Amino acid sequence: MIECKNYINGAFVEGSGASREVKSPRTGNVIGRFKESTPSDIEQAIASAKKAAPNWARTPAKERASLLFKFRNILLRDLDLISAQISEESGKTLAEAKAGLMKGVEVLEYSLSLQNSDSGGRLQVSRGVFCEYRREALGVVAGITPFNFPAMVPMWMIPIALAVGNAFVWKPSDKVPLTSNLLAKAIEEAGFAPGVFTVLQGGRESVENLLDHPGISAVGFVGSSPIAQSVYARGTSRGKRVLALGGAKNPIILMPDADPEIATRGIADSFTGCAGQRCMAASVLLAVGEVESLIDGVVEKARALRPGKEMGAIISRESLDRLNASISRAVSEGARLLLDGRNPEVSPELKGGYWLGPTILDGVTPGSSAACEEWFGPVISIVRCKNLSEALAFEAASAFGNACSVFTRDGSVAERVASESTAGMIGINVGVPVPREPFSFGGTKISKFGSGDITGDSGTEFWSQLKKITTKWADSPDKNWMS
């Protein structure tokens, strides 16, 4: 049993609010507890962060990077420990938990490069007149993160925000708060000054208090699209800079000429990885023309994946019940089950967990829930398309715009999808097209509210601002508009 706490002003302290339980999706057992943060807890935390922020912003970039490098090394040293915690509280397999943390470390390594690559600029624009820019921190900023990646998504935000000189306040998901204490311990061991990094536990009320607090300058959010829209509207109405990433209904376009091994493995891995609980998972297969043998290959590979071994759990009983009901509704509306993952066999010690195996629905009608709504589970809906134009029209009509992939051996087809797709991230023979640093992560349409992206160079811009300085010291005989 883990007693999960807030991390405020360099110390682990209990919240003052109601006590909450944390259950493992793998077993259904209670594995931790925490107390919610009250407005007074949040006030204390932000006061500490505001006190620390100016000194941290004045710290030379190379010294900030030195502490982040120590943080990186501690995370790698404790990789197994942290990954085991991620797996237990989120339901991921251990391999998925490690992969997520390592992707977060990759963003951290990008942030280390800023000390050398983001050096500002100075130029003589007229005789005796110089212009320059300086990158400056925003002050105290906040990150609000989801249950599906307890370490990776926070690590999209924390390293870059700290590297450019902000004090960072993190509100993790109330479903997976335990990993946050391990990251806070790593921050503490690395030697960051009290107040530079803060963790606040809580639920919706804590999010609203952070969005309303005048001491927070910017907010990053990742979650479902309805909540992302609400967070964006509330935060910007309070004058904050907000980037809120939402959900997805990612299509994969399957062409008849696709490489059978690459396509079948890529599609199966995309919709089953992390039990489908990731915003980059494929959830619609746009089957163009005669692709029956390829679909058979996807079914075969998906059927071999066993919940509790190669696949992780669904986050909660409520989510599992919703997914089961959605599958039943799709079948009642005419969809055909090629693979039914409901009520899978798991080992005895996992019987109390929340499990759903790979599920494949064929003959799904465009416009139906199975084709258009985000379900967030290991379910893929096959929509039959006569040609590529019909598949692209389906993609363009989606309200979401996170990712779109195509499996083909035809370069002209691949280029057409890359050019005409309305999504923010495109995969060509890649089922989960997550960009690698320094290429940034972000979608379009209702998959993102705000401008820019959350990682890479775009993330650097979001967590900072540029100050422009024009200087003239010596008089010059030249006459121009600046004289």
Ligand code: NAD
Second form
Amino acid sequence: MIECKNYINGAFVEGSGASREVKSPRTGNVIGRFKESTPSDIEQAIASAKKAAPNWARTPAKERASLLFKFRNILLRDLDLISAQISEESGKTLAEAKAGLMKGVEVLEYSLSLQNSDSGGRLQVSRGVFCEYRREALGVVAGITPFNFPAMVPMWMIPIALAVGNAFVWKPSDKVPLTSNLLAKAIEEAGFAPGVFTVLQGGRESVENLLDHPGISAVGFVGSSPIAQSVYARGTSRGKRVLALGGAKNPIILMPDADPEIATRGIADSFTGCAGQRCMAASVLLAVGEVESLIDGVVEKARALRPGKEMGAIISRESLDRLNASISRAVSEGARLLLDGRNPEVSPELKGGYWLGPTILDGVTPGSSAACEEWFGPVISIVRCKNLSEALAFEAASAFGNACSVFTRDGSVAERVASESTAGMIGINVGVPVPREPFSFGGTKISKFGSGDITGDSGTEFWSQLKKITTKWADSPDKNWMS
Ligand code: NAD
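Could you present the same protein in the form predicted in complex with this ligand, rather than the form predicted on its own shown above?
Next comes the full complex, and the chain you just saw is listed first.
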């Protein structure tokens, strides 16, 4: 049983609010507890962050990077320990947990590069007159993260926000709070000053308190679309810079000429990986023309994946019940089950967990819930399309815009999808087209509220501001409109 804490002013302290349980999705057993943060806990946390922020911002970028480098080495040293914790509280397989943490480390490594690459700029704009820009921190900033990547999504934000000199306040998902204490321990061991990094446990009320607090200048949010939209609206109405990433319903366009092995493996991995609980998972297969043997290949590969072995669990009983009900409703509306993952066989010690095997629905109608709504589980809905134009029209009509992939061997088809798709991240023969650093991560439409992206160079822009300085020391011989 883990007692999960807040991390405020360099100390692990209990919240003063209601006590909450954390359950393992793999077994249904209670594995930890935490207490919600109250407004006075949040007040205290922001006060210590505000105190620490100016010193941290004045610390040379190279010194900030050297602490981040220590943080990286501790994460790598403790990779197995942290991954086991991620797996236990989120239900992912150990391999998925490790891969997520390593993607977070990749963002951290990108943030280390800022010490050398982001040196500002200075130009003589007219005789004796110089313009200069300096990248500066925003002050105290906050990150609010979802359950499905307990370390990776926070690590999209933490390293870059710290590298550019902000004090960072993290509100982890209340469904997976335990990993946050391991990351805070790593920060503490690396030697960051108290207040530079803060963890506040809690749910909706904590988020609202952070959004309303005048001491927070920017908020990064990742979660479902309705909440992303409300966080964006509330935060910006209080004058904050907000970037809020939302949910997804990602299509894969399957062309008849696709390479069978690459396509069937890519599609099966995309919708079943992390048990379909990732915002880059494919959940709609736009089957163009005659692709029966390819679909058979996807079914065969997905059928071989066993929940509890190659596949992780669904986050909660409520999510599992919702998924099972959604599948039943789609079938009652006329969809055909090519693979039914409901009530799968699992080993006896996992019987109390929340399990759903790979599920494939065929003949899904374009306007239905199975085709349009985010379900967030290992389910893919096949929508039949006569041609590529019909598939692209379906994609364009989606309210979401996170990712869109195509499997084809035709370069002109690939180029058409890349240029006409309305999503923010496109995959060409890649089922989970997550951009690697320094390319930034972010979607369009209701998959993202705010401008810019969350990682890479775009993340650096989000977590910092440019100050412009114009200087003239001596009387300039040049007389122009600036004089
Ligand atoms: P969620 O929206 O329920 O929760 C996200 C965060 O908001 C959590 O920290 C939670 O405590 C908090 N929260 C919950 N209810 C709130 C409310 N009413 N007001 C304010 N804050 C609230 O999301 P989730 O279920 O934890 O995560 C899954 C969702 O996240 C999916 O929709 C998935 O697509 C999305 N996601 C998106 C991306 C992306 O990059 N676009 C990445 C990962 C996950």
